[in-house]
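First, one chain by itself: the form predicted alone, in structure tokens.
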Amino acid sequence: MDPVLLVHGGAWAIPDDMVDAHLNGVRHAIAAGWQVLNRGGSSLDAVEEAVVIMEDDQTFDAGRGSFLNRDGKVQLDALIMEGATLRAGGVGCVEHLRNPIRAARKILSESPHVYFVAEGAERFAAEHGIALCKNEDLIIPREVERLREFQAHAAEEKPDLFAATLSHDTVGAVALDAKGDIAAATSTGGTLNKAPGRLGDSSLIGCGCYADNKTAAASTTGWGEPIMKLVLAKWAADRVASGSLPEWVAAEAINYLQARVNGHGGMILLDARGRFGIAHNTPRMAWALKTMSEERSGISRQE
């Protein structure tokens, strides 16, 4: 198979000055994803290493940088899926990792379960060699003061916390490698001054991440309670195991997600045989896409 690499960095209403660094954010990422593919690595290796970069980046709503919970602290939530085997790994509401999506590899490679979450799921990633942080090495003063203008005006109004003005820069990478086997990883800080502990879509199997050779490999942003409720990610890859196309089947999903419960957001789809989508109902969304012939990559706008 020739490999196929596609990553997303959010979809929401990115504002003109913040364009430039969405781009080069997702284009690092598929630099680092794509050596390990044209190497001969796997799928799996592929997707850790482009999420790894956009985690690093402090554009995205991924480890350092990430929006800030009502306490003022960073709570980070990530899921890694390989469709050959459907072995997954996850974390939820983890404070002190830099880079969730490791930990979450070391889950679905080296232990028996599926989740990890809080202090359990920290402990597991020291116990296997994942140095921890602390929570400050993860807040910037951007967050600082966007939490605080938030909580500010909260108290003279209320705030829509999922407005799609609002930065839902989630990330996420779906890939297919020479073998052709397809996996799915997704990271995320979550939503702006959400309560201590919740959890969003990006880190639950099915929701906002899936992988099955059978049918696809998925990654979504957005507003996570609505993806969460449709089980989207699943939703999209049953409808690509029926036949139908990547392209029309991440669109059908979107509408879906708007029509049934209100929500708003993006989706990257991959089937095993290279075929893909792109589809959101925001604004805009930041995206990468390399094969073998191609590398493309655009802040798309919804028309």
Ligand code: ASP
Given for the second form:
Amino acid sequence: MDPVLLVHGGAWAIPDDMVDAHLNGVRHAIAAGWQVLNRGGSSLDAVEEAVVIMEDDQTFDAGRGSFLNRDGKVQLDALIMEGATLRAGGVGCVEHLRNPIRAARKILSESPHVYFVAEGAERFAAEHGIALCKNEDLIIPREVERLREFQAHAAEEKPDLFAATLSHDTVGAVALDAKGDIAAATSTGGTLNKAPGRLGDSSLIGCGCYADNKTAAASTTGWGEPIMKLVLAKWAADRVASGSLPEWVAAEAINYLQARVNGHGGMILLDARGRFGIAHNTPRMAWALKTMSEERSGISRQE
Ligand code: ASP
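Could you present the same protein in the form predicted in complex with the named molecule, rather than the form predicted alone shown above?
Everything in the complex follows now, all chains and molecules, and the chain you saw is the first one.
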């Protein structure tokens, strides 16, 4: 098969002065993932490496630089899934991991379990050679200020937590490798001012991330609660299996999200034949794509 790699860096009203940072971030992620695919590596390794780049990039709501929860802490969620075997690894509410997707990958590869949360996840990671960090190492001044402003504003009037303009900078990747296997990965700091312990869609299997060679690989971003209610990544993958083109299914999934539960967000979708879709109902979404014949990136559906 000819490899394909598709990544996203969140779907919301990305302001003009943040467009370049988002485009650079998704392009760097493509470069890292493509290196893996180009030397004959697996789609699983490719999505992991692509997501690590975006976790390390403070532009995004993943890894260092993520949104802070109500208590002023970073709490991270991530999932990775392999389409050939349906093996998956997820972590939720971790506070001491720079790259939660690395811990998720260890769970996929080395644990009989699929999902670990909080201290148990961190203990598993440490036992498998992943260094823990301080929560403060994940916090940047921009986010301290953002939370302070949000909370000050929230005291005066009830903010619209679910406005499409509210930032959704979760990151994700889907890939097809030369063996014909697909994989998906999603990583997030969740939503601004979230309650401690709140888990969003991103790391839940079938919600923010899914991969099955027989259907499709999907990664979503956006307001997590509505996406969870529809199990949207699996919903989309199943429609690809019943014969619809990923391009149409991704658009259909986002329409369904809006029509059924008034949700907003975006999705990347790829099947094992290399056909893909990118859709969002937010003003912008950062994405990038690479195949053997083309390399593209964009900040909206129109570009
Ligand atoms: N879906 C994520 C969550 O609700 C947020 C995002 O995509 O930015 O945790």
